[in-house]
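Heads up, the chain below is alone and in the form predicted on its own; it's given as structure tokens.
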Amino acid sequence: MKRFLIIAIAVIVSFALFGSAFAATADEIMKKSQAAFLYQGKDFKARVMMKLVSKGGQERIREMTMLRKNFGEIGGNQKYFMYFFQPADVKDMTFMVYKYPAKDDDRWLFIPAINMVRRIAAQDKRSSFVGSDFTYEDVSGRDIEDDMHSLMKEEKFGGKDSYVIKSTPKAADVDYSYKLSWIDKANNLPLKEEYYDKRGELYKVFSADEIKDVKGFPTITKRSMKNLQSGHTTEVSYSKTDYNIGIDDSLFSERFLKQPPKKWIE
């Protein structure tokens, strides 16, 4: 009986080992993959081009530039601005984040019609983005804190070796209650994302269907995120990307907000 007891705590012992390297392993893949999606160089700038394709197939563009700046080490402070060329109902319209770990981001959103910056409340960062399919948050990336991960499975996605990571997020109050991700391990990069409801359906996925080297880092330069419950599609493509640029910190203020410099948004 004594060795029976022995036994069954050692077993007991060396699961709760596993389980907790096996959580400490996804943390880790899910960080790596946050530097290479969001992280990547001390700057980063493109022209961004968003086709918003209705469930019957109607279209609507938007057009911005985005500049993203690091500040401090890799999943630290970040800050982004965009400004927008069309449709003409958001041309000149600007929108910045100031990006913190472990707590609430602020975002502001300049609008020109009534010459107004609007502070975005915490609450609804996963309110959707200028009418598409991501949502506020999904633009500057979602706190790895905000998470529970853990590793399923390793396979092949597209031909490419990648970990799939289950995250669950801590709180209640965001709109899917876990995502599967598939992680490249060559490049840490996300290759799909798969959002279930609160019922556990799957509702929306996200893709990444292109991915380039600039200046020798891997970057998604084409993605999409569909709407599988409304049929909406949000079609994203990246062009004039570049990293390394020299942004000035002055770009990320409220004065730019209302008449951002040429040399930055051309």
Given for the second form:
Amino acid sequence: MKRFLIIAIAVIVSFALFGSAFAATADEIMKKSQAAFLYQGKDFKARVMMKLVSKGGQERIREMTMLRKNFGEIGGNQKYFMYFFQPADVKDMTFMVYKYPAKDDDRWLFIPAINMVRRIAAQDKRSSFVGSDFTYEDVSGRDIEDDMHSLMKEEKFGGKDSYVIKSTPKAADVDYSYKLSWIDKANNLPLKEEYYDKRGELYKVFSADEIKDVKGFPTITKRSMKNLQSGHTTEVSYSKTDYNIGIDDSLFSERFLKQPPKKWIE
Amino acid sequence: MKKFSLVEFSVNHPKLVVVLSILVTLLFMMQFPKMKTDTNPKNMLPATSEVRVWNDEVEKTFSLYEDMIALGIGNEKGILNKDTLGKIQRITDEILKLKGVAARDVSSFTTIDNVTAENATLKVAPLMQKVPEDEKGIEYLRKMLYENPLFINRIISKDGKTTAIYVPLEKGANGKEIADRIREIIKKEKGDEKYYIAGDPVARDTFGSEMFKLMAIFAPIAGMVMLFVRYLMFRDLFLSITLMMDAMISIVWSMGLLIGLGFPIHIMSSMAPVFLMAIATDSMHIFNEFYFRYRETKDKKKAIIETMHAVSRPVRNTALATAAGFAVLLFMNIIPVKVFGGLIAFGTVALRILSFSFIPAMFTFVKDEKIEKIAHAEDIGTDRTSQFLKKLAGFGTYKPALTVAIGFILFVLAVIGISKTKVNNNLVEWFKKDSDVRISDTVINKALGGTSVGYVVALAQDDDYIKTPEAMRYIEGLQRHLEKLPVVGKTTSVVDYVKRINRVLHDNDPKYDAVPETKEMIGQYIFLFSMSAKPSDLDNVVDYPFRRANIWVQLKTWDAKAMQNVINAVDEYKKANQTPMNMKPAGIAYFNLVWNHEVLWDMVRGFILALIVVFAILAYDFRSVKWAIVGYTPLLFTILFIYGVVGFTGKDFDMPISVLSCLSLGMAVDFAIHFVSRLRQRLKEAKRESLTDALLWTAARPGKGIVRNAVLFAASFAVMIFAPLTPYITVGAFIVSMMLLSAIMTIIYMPALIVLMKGWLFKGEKT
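Provide the structure of the form predicted together with its partner chain, given the form predicted on its own shown above.
Then the entire complex follows, led off by the chain already shown.
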């Protein structure tokens, strides 16, 4: 009996070790992917054109300059600064986000019509980013530790060798029950993501539609997120993309929210 | 005559005819497994109809759902306690998992966005993310709820005792099935809370499924009652079953044809079996006459052929009149009405073919002695029914002036009643007062804004116009104007969101609970709202280029009238206040108004057309316009009386009642045709008989057939009075009274008219 028990324990332990080794690989892949996707360079700038397309084909445009600067490690703090060009009546509106891992973001919005800066509570990182199908997390990244990751398989996707990772949220209050990501083995960028709802039905699909090399960094310059249930799609394209341009820390302040320096936003 | 040879052929080859009939029936029956049903009243109008195209466009523009279920949760002690809130959370979570539910847009405490300001921080988050642990948390929630006008009367009643979870459905989902799933979810919860499930899809789909159940229960019961009454009349099971088969065969043929042609069975066509069963009772006249003839000839075959000879003309013409009456519906606009008309017309023709083939063939199988026994009782001299009928007809014959005068007074009363008719439709009132659907609807409508939703869409000429302060103020004013209507429980528009943001941005100062002064402010507030709220919140009330705004109007009743009131109020407001915007109604409440209206008036148009066609057939049949007028009178009176009574009792003139008018026409005309045809035949056959005697004879002999027909009909339809759905009760009560009335009108009133107008009627003919 004793011997049987020992063998059993040995088997379980070895499986557990094997399993965790597996998980570690998946976690590693996701970490690398996050670095390639959202933490590339010291800082980053792009002119972002967002097209929100309804099921009926109606379109809404959001055009902005997005500035990002990393503070600390990959997966660590980041600051975002956004200046809106479109829609026309929100021209001069600015939006700033301090992103912290494992903690609620800080967000500020400048409303030019009443010349007022307001803090915006950010309890829900899964809420829509400026009315699009992307969530705040889709834009600035989700903490790797918030999900359990496992490597499902490796396969060719769009002619590229890729890992398929299944990520299951640890918390229950997330809008999806799991996510499948196809990660390009060559540059670690996500090529496609599928979100499954609580009923296990596919409901949102992310796809990287154009990848360009910018200053040696492979960058997704066209992407889309489609909500299969509402039929709503958001298409995003980047132009004037640049890295390591030397954004000052001082840009990310309430003062510059009201009066953003032209050289950064143009 | 062709028909003649068919009868003779059938009598000579009865077995062949019966086998052939059954084979054809089996052929039609093979179509049955292909049966499809369609209970959605939306399909009453074609997909290309103006209202459907417009509603589809509105749904698309504003990402709206066609169907929404409201789950009301009530607690006498108030719902704001840990226990009830926990239930709301659990139930919402379970509902979100249901298939067919548009989970992303379910509105409940845990999913609805709340815009607040605290410590100079703007917060957009679900109203209740976690159930509050303590009193303090509950107080905070209470404050949040009552501070935000968007919530009051929507997810919280003013007295705090009722909340609702709004469950939008994906396209094509079955409302009843989802309602049943929700019922399973709430069954698991214990406690004092009461639950109410309401909404158009529940009412509609419950009605649909009940309807088929009813047809499966009541049509056979009606059939059995008919069988039983027939047996009482003829004391011969075989013949009673023959008559029953006659009806069944025609039902199988018609339904088989309908299914075979690929039409789905609709609310209206599901009533066809009962209608055909009713029309089949006309073959009663063949039996009636057969027994009389048999008594006279004592030769079965001869009696059959003679019977057919005597009744062929009226039977053929009643069939023609009925078929024509329904066939005019083929020229209507509404597809199910057309299908229904064609279906019944076909069934009626099938019935008549059977009357001249299948029925005579079956007669030959009956043993002579048996017929003799029954026929013995059929003597107009001794038979109690015949004697009674003679007396009835005698009243009209001997006191024609008095009869006509009484008739005239009743006529005037009926016209007064009809002038009081209220045209209205209410899907929920198709359920009985004590039904779940109706109770739920009443409770939720009393406590909250209303379960019936209509929209008023503001259409501007230019992009971004909706963002102007003028447009905002105009819409706000219109909302306040509409809310003055007692049927309107709540209105919601983009203005409410803008006002909310304005207030919240200014530290919750009530002074800012108003439309902002500039277009920039409005544009930026809307953008701010769209940055964090659910996309659908904004999509539901304004289109992408900001040219169109959607005002939600929650109605406290499903009365079609209610939406009409809203439309009138909008027009009123527009007259008093200028705007470059156009206002157009939409939504399910509007659709209900339109389709009910269309079906109803289509039926009324069809009815008037049928009246003309039937008159033409009468005139052709009698070869005399005068006799046609006389034959028409009982028919017209019966219909006028019934609608007069409907008007006096204040019952709504709705879709089911308008459908019945066609049936009443088709049936009531039968009696007149039989009476007039046989009377004139009698006058020709028995030349020395006086008009009075001939009238009395007609009342006693074919009159007996008429009364038998009426009683049979009434008895079987009386069953429907016990149905749980009011349209069936209406149909039952209507047919019972119509049959009895038109039989009596024919027996009493017609002789009176004939006597009074004999000079005019028989001018040129020898009396």
